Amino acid sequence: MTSYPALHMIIDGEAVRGGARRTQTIVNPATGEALGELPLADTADLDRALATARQGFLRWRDSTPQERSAVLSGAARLLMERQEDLARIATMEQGKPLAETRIEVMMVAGLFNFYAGEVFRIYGRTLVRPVGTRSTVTYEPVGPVAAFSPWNFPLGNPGRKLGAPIAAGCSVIMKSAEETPASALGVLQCLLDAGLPKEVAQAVFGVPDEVSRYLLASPIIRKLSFTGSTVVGKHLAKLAAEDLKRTTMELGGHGPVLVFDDVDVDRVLDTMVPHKYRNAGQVCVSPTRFIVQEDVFERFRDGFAERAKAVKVGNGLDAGTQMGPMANPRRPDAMERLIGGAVKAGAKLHAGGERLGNQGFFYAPSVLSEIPLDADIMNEEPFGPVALINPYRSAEDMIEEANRLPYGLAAYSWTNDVKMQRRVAREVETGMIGVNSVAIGGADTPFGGVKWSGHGHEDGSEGVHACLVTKAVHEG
């Protein structure tokens, strides 16, 4: 069995350990037991990381596509060689089942392999000009990147934050979530072991507001990449605006799922219920508001509740576990507040609505229906294992509800009517939509939202271009 590793930061290739630094205890969310102590950066650490990132950018911006491709493809190979160890560490830290963390390793490896090819496709263009003159458009790396990632995908999020800047020729200072540090360090170590110069990527941890303010106040940092809540994203965007730093913001969602009355209800349920309770609902693109046409509402609601009650909840390391614990004690508290408030407001509870066990942070897969629209849970991202199911009469009403909130990250729609499929895809305000599918992501697919769900994209060619600036060169 994989043991939990000793924790550190990585600055200029050095494993920076505790010493006199403050530390944070890392807890296994399935048991509540301490896994280790994480050193937190002080200002001297951050100054060193900034100076190193500056030197790393001067080195890496002149790297060849062949160099960058070799590092990324080499890291992908190492990720797959270390898949089981990385997956077990991520499950110990974050709680999700091993089947899900194994997929995360594959996701990062796939992204690195895609970027290993994309580095050869950073094309400029030559403009048509009179003989004797020449005008070109080129793309250059933006500069050192500050990248902040959350705990819900402890391997996947660091992979996204590291892969795109490295592919573009930037250096990066990564501050991943303090709840899941060993997973992020494992991803970065694969890049370093694959030949990434030690100055190019750093990993620091600390008090989030202290670290973000310090890094974003530095003129060395030229871009911010953040994944997290809308509230924190707005705060960081204001800090970045002081120095007009480029930003990519992947923020919160409240995923609508439109279910029309012409569908095979059981097929939809068999697909959507596992997707709802994936990672205990702690997914920014999680399907949350089920907007169901009246004629199939009762069948859909009852079938959803039946399947929710059958989900096997347990330690993510145990065979057969389908849903693990929530990642920290704040999340069950939030579930109790939001579900309890909805029931008091008149919503009907069909499954769950309670904590499970006497250790760890487990919460039962939950189903609510007929929830008043002014209940907090209908307006605030629950980020947990709860499905919200309401009936609607017409397509117009369903689309209006899908667009009611200021969020627009991911949406889903189920109908066999081709005209309705295209109408929903056109009219629902979202960055990504799955039509009769939950497969809305991929290494070659732009990932990002609209409205309060953020701006910019990760993954795909768009992820690399988010780390580039455009230059027009005119020669007489």
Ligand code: NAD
The other form holds:
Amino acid sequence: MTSYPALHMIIDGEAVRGGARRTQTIVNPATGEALGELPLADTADLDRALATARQGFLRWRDSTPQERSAVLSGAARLLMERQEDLARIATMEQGKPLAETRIEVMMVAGLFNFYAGEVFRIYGRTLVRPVGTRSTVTYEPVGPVAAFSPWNFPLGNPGRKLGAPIAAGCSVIMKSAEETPASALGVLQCLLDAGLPKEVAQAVFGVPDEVSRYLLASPIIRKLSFTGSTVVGKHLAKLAAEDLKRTTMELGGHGPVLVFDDVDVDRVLDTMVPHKYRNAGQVCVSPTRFIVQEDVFERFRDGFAERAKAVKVGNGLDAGTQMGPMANPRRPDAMERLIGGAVKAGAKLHAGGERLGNQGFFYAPSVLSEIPLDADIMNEEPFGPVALINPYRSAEDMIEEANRLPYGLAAYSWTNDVKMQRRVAREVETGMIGVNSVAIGGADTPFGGVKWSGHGHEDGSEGVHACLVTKAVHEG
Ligand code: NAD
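How about the form predicted in complex with nicotinamide-adenine-dinucleotide (NAD), since we already have the form predicted alone?
So here's everything in the complex, that chain up top.
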């Protein structure tokens, strides 16, 4: 049986804890029980991490692709060897079912394996001109990266934050979410055990605003990579702009799902309902606003509610659990406020709308329909287990609703009409769109948004290029 590990930071390869440092209690969201105490960085810790990151960059920028590839593929192997332990730890601290955390380990291993190949494809080019001059375009690692990741994918987010800089030849200081530290440490440990030099990647924890202000004020850091809410993303982008640091911002969404009346409604529901309640809806690409054509609206809404009521909610460690608790007490509070506000404004509640149990942070899979567009829940990312279903008449109205908000991360559309598939893919303003599919990510494809959902990409060759700068060398 996996036990929850003792917590620490990793600075210059050393497990750092204790002393006069402040600590934060880590809580199991399914039970409310304390799992451990997390040490929080003081400024001396951050200074040490920064000096080490500088050394790590000088060491790693000169590494060969073979060396980087061996570390990444070695870490992928170790992740899979440690899959069950890592999955259990992630479920204990974040709540989602074991089946989901096991997949998360596979996702990180898949990404590291992809990058292990991609490091060999960081090519420049040479321009040889008839007059004899030549110019060489090269890509160089940007420098030490500060990476801040959230709690919703406790293994997957750290995997993305570490994998790309390491593939590109950068060093990285990661501050992953204080709520899910052991998962992040587990991913970093696989890289270190696979031979990553200790100066190249480090993990600190702390008071988020203190740590991010301190690291972003340092000229040593050359890039910010952030995943989290739009409001915090805008704040961090301003801090990064003071020193014109490069940024990759993966922010919130409010995923529209366009369902046209030519579809097989049951087939769409069988795919979309589990996708909605995955990770209790705490997913940036979660399908949220269901924009359903009139003729199938009632069948879609009723079928959704019936399936939502059948979702088995429980402790993620228990066999058969389909949806765990929410990750922290802020989320059920937010659900209560958003769903309560919508019902008050005239929305109809078809399932859920209540907390479950008397321990942990459980909230029932919920379905609302006919929600006024000015209700907070139609404008603010709900980040929870709630589907918002409204009827629309024409394709124009549906696309207009999809584009109404300033968010543009993921969208989904369901129709058998090929012309409409192409129209929606072109006209809906998002970074990613699933056409008759919910499989919108993968190690080899760019993941990222537009507008208030951020800029830049993770994964794919774009993920590596996001950590590179271009240099042109001209020879006369
Ligand atoms: P939050 O915005 O306060 O925190 C989100 C993440 O950002 C956390 O990991 C937090 O530690 C970090 N963070 C917060 N302030 C920071 C700062 N000043 N410097 C560095 N890191 C900072 O909100 P929350 O209550 O944890 O989550 C609520 C909202 O965040 C959700 O409603 C959702 O919109 C968004 N969120 C998005 C994602 C995503 O994948 N895009 C993931 C988690 C949360």
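If you superpose the two forms and keep the largest set of C-alpha atoms that fall within 1.5 Å, you have the rigid core. What you are looking at is a predicted structure, and each value in this text was computed from that prediction instead of being measured. Numbering follows the first chain given and starts at 1.
Once the rigid core is overlaid between the two forms, residue 132 counts among the residues whose Cα shifts by 2 Å or more.
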